[in-house]
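We begin with a single chain expressed as structure tokens, specifically the form predicted alone.
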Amino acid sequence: MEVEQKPNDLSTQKFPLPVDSEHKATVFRVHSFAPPHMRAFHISWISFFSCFVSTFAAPPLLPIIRDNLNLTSTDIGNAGIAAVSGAIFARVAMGTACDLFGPRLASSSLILLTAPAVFCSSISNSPVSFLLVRFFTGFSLATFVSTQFWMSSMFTARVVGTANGLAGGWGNLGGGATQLIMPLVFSVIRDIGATKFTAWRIAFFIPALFQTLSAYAVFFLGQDMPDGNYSKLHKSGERHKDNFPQVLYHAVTNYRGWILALTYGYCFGVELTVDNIIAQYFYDRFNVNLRTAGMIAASFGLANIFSRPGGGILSDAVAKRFGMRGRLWTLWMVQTIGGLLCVLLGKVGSLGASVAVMLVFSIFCQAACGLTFGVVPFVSRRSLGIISGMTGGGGNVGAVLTQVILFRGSRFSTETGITLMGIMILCCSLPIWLIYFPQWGGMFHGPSSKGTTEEEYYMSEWSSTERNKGFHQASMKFADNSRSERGKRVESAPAPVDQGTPSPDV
């Protein structure tokens, strides 16, 4: 429900973008920096971008670092696993922090706390110290959760997939950009006169400084919600302090969140895995030089400039006609095609064919990430942060498991590992078939015959006592604004129910 901004409407005239009843923007204007909606968008993706640059600053320089620190293939594999494993629990914790303290404080704190690990990368002198700095730097990837939470808090249902896709995609772009940035910085420093074993160490100061500055930008320029920061809203009584055990309960008992965590593990988790292995794969298998390998690897991550946002935009587009069922069908089809392309990538044996397949694979892999977070905001209103954290953490779990099983040590060749990774993608996309929303339906079944409404679904997260105190009002507004997920059925939808008893189907 969009709110008209009339001159006498004091509640909405302060916003430069049209908003709905929750004051979420109903349009997305990427060229705008207007506060609070578009400013939050740009600050969030830039800060997440800086964290990606830091976390994956090492892989493009690995041929130099491994000679300096005498790293074995097992050491390199362990360090790659460490870089993404730290964020597993950090992402769940970040979701909780967003629910309780707001995305601005949660994000800026984590970015600033992990920046010293990036600086310390320059003084690594053993396989153990190299593993530790990659582990602690990887915690910063949990800022993805705050990015998605922030966008879901700022943009309404009709454009939230686009906002999430662009913020996540442009942030993930850092994984590709660092493949270009670090070899370039390394070359400049070496050309100035430093030895190669000194140049790679100095190069780490660039991502470390970038990450530090982005933390201050989030804290001083960002705003948690359209109406202000959490601290202000709590003091004014506009937002109540939620009961954490209840927030956690409604997150972990919602099976949809667990399925999305699994499927995200084999789109984003695969992306993280490829970021860790692809430069070295082309360097070793096709005997290209370091800069060429970095450019090829960068092209995988750089596809995020349009592929992940494209997934979010596609999710919103199909939802206009087919609702949530369209979002789910599109997610499954795109991720399945990505799995088939991954299998093919491991089979082709020429440099040109490998690069071509990798580029097409990157588009589908990253689009599936955007499509996933086109669904996430609708799983739970009350526990949005933890659901986002569970899904984001699932991406890191997938990356860890894939690297441990397929790319650690010499059990499989890299090309065989890539093929098996594709098979894992195909298998882990199947549970999407099981996701069902009683008010909207699922892939193979329409909405519940009991006529469950959005209000009943989201009201089921609140007890009668909490509803009597009015704590559920934000969920009611969200339910009303999410009726568009019925697709073409929205015109004939049942009337909202304010205080009805939640359906047992919910």
Contents of the next structure:
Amino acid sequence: MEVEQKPNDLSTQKFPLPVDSEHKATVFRVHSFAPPHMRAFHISWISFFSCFVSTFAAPPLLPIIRDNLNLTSTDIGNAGIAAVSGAIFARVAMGTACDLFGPRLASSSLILLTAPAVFCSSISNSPVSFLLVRFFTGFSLATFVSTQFWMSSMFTARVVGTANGLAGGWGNLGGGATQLIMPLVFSVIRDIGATKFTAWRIAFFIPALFQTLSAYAVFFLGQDMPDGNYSKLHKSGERHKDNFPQVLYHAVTNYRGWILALTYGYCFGVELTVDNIIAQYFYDRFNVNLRTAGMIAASFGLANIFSRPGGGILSDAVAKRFGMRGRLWTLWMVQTIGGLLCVLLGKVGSLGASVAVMLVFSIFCQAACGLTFGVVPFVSRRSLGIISGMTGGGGNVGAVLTQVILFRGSRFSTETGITLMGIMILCCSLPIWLIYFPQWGGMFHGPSSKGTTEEEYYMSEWSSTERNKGFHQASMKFADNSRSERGKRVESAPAPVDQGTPSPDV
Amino acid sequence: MAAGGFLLALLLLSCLAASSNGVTFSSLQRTLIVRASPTQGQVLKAGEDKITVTWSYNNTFPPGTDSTYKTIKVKLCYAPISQVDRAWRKTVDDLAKDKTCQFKIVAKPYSASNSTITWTIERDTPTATYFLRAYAFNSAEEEVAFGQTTDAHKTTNLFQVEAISGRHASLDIAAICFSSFSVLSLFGFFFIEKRKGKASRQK
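Mind giving me the form predicted together with its partner chain, seeing as the form predicted alone was just shown?
Shown next: the complete complex, the earlier chain at its head.
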């Protein structure tokens, strides 16, 4: 029984931006704050930014903290690993929470639950307590998933890469901004009169308060979908409350999700690792002072302001001409170049050359992150949340693995570790070659000769019983809107005509 | 363009910096006798306890060895046990890169006879095991000799400093209060959300 009551369906005057049949915006206007689409964008990137600031607030102050808490290199390495490992599981859980409860509640809850860890960083007094606060603070990085999910719910296929890239990139900016903010806040507090060992503790209240306030903004100003919040949509029957085991099943059985999780570990995971190690690297190897080390480290993360969004925009741009195949090729090429630059970074021995290589490396590494999330929204419609969560979690797994193998204790010098990390990037980007969409093709093969359509791909996630109940309607609309992934060269099957709901002209 | 010029300047500067030759520790003679008040294994508190240091020239060396000495700097140095797994405190022969002695106690003009100072341990001295070392500098600000309170292997006569924690009761209370407030406001959110959900069902 299909119940479709949408009296305002045809009029787009309900929304400030032009929208498609799912009411997702078809354009992206970064200067606008218009609810619900652009407002959701700004709230989500700002809250995600605050989580990044908190998670990486410790690294620029490590030269002070390591003396206060009597930390060894191993302790510091372990804390850095802990900071990014919590989010592995949290990101997958967040994906599920978004599928079931909506990004607004899911992210504001997580942000408020992790704020205590940031406040309590001020009172840590041993390597163990330091590790614990970094571990729990790191859970907040799962807001990445809600950001991407939210953007994928608000923006249509043509601009989703751009929206995801900007939201993710400007959020990741926090990892760079914090390397500037924390040393600055620290020096101000110390100049007011506090000793070093107290000043860094007070400094942590700044990211903690910022994080708490952003959670309030998400809750009071945000909205899950263009048509309203989940709780309202569930109760009114407009949105069907999905079956979790089924959502999970369709996520874990889609091999593309696993491949993207691995490759994301070697662009985003590398970015997290560098955020953790780079300030200390410049401080210790080149003997610059704390503020300078912070500035150099910051420039790595600050490149995110244009590099990750650039990746997203690039993904959308190549998709216009080459469709999904273009997105995959560009992703692989950019990530591989990033790997080569990383190898080089470990080899250069002078300060100037190091900074230069690091900057170019940051652009490619972060663009690859943006390009990855130009592909993710298309892997699954039903399990978008969990797939986003898996990919995001995979990013953190990459960070953990890399830090455990290369940057813990004193086995490798930091510069050797960086070169080896570059080699790992090169190897772990190869699986992109294996990603294949039957309706659009893969890197080395065109679309399936059987003429699979977008509808068939997305409908395969729903059983016939579920289809009879009409649960798959949202996926059908998405399939229709995703036809742009064929690119300009029409090799894939023509749009189906006999499908119950007639498809409009593309 | 400006960025390219800036990078080039940085490159040149760093090349210049790398090429200057540093004095090595192994080239220095141990011509100074340094004694300090802490005994082996004593634990001192940062910000409270004092150290009295006495140094003088060792007269058994040939006369004229100290002709180039202009200033003496006494420093607080990490013992090997506090350097383990901490690359930022590493001992390196090139004194420009050596990180063993990171805290300057005093700098005084050189005199061959006994000199003494009493120093209160700075509040931001980290918890670690230490010894004291004095360097003699010539007029070009290069190290030319040294003396230390411990033996050549840095195993004897080491003392410990216990740092301040940096924590205050007010900080502890503020942290706990704000944390509780965050969690409580979350419950507030859920309550508001449930009310809104019920309201839309009744519509």
